[in-house]
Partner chain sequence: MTAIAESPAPRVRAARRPSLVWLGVVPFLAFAFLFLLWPTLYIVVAAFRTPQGDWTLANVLGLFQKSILDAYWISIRISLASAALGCLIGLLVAWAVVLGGLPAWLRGPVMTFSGVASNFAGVPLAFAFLATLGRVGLVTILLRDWFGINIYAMGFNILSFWGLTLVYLFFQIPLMILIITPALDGLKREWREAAAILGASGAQYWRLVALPILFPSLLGCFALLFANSFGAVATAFALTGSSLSIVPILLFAQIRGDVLNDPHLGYALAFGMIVVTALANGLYVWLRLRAERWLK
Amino acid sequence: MTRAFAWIAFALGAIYFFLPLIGTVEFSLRMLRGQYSFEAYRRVLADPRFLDTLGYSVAMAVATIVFGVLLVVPTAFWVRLKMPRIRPLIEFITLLPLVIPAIVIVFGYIRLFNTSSILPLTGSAMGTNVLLMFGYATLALPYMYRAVDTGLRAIDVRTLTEAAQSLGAGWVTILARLILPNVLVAVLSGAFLTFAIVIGEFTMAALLNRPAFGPYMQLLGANRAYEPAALAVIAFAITWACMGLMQLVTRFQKHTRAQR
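That sequence in the form predicted alone, only its own chain, can you share it?
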């Protein structure tokens, strides 16, 4: 009875998840009347704005991931090693982006870093890109921090650190050559979640007037019928490709550890 209930719940969940996707795919293939075709996909891929905005968002995602790793891994490591008492406070701070809307965060950035402030980041394209990267890192902070913190729980941080220090390793060496390789799977989990957030984010990129993929999707959806469905399927495929890559890397690392 329990197994039958589990299969029924799984089937209902699969229907709830896949039915809208199947409908979107089917609609995206009906651009040419009376037949199924990939015309909508051809037009999307032929649009130069598609590659420009996707390339920009991918570059911003990579920059955000690098910044997030450099920020979160040392912080989570130091909190677990030296300051475990403030861990609840750190967890509360990292949860704030889930509570505070992105539009509030970006308006705060604009107010603090406009051209009349001490740090006029919005006065140049590079400064605005940096500001947007900080915004993306803020949105991804709950996922990146929890992924890294979960990875650190699986290893004996204190023993590894003391052993490395006894051999003369410095803090940078400990983080780069000892801690990071041991939490690589957790870091990759947070990285791919960050990538998915950056690719689909609209509010910050639109209000900061950056040529990102999210605003392009919204603009196309406001003016076309079939192309937005094709673009949604493409974005979905990119996101799931990242998830699949994460699984492959995880299995490869487990296989490598087993061989050792």
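Since we're looking at a predicted model, the values are computed, not measured. Numbering follows the first chain given and starts at 1. If you superpose the two forms and keep the largest set of C-alpha atoms that fall within 1.5 Å, you have the rigid core. What changes on going to the form predicted together with its partner chain:
Once you line up the core between the two forms, the Cα of residue 21 stays within less than 2 Å of where it was.
Next block, the form predicted together with its partner chain, ref. the form predicted alone:
The next block holds one chain only.
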């Protein structure tokens, strides 16, 4: 009885999730009348703006990940080691981006960091890029922090650190040689999630006028019929690759844990 009901719930869910995917794939192959072809994909790939914007977004994602790791790992480590009492505060802050809509945050950026402010980041292209990266780091903060903090919980930060200190290691050594390798899997899973978020992000990039992949997809969608479906398939594949890699490293971690 229970199991039959469970199968029905599962099957309905599967239908809801697979129909749009199948529909998109089918639609993306329809470009040439009366036959299925990869014409839409060919055109997308031939469009120089595709590679430009995708390249831009990949670069942004990588920058965001590097910045996020440098910001989050030492902080999470330090909070666990020295200031466990302010953990609730830090956690509250990291959860805020889930509550404050991204569009509100970027609206604030536009007004705060405009050319007439003390920190005129939007004045130059490079400055705007940096600002966008900070914005992305904000969006990814909840995921990154959660992942790293969970990773740190699994190791005994205090004992490890004290052992290293007793052997004469400095803070940088401890972080780079001891903590980072131990939470590497957690960091990687946070990184893939960040990548998936940044790569297709639309709102912030569009409002900051940056040539990112998200706005490009939107623009194409407004003007073309079949290419957007091909783009959606590509975007889905990218997201899937990120999640697959994430699963893979997590599984790898379980493996090494079990072996210990």
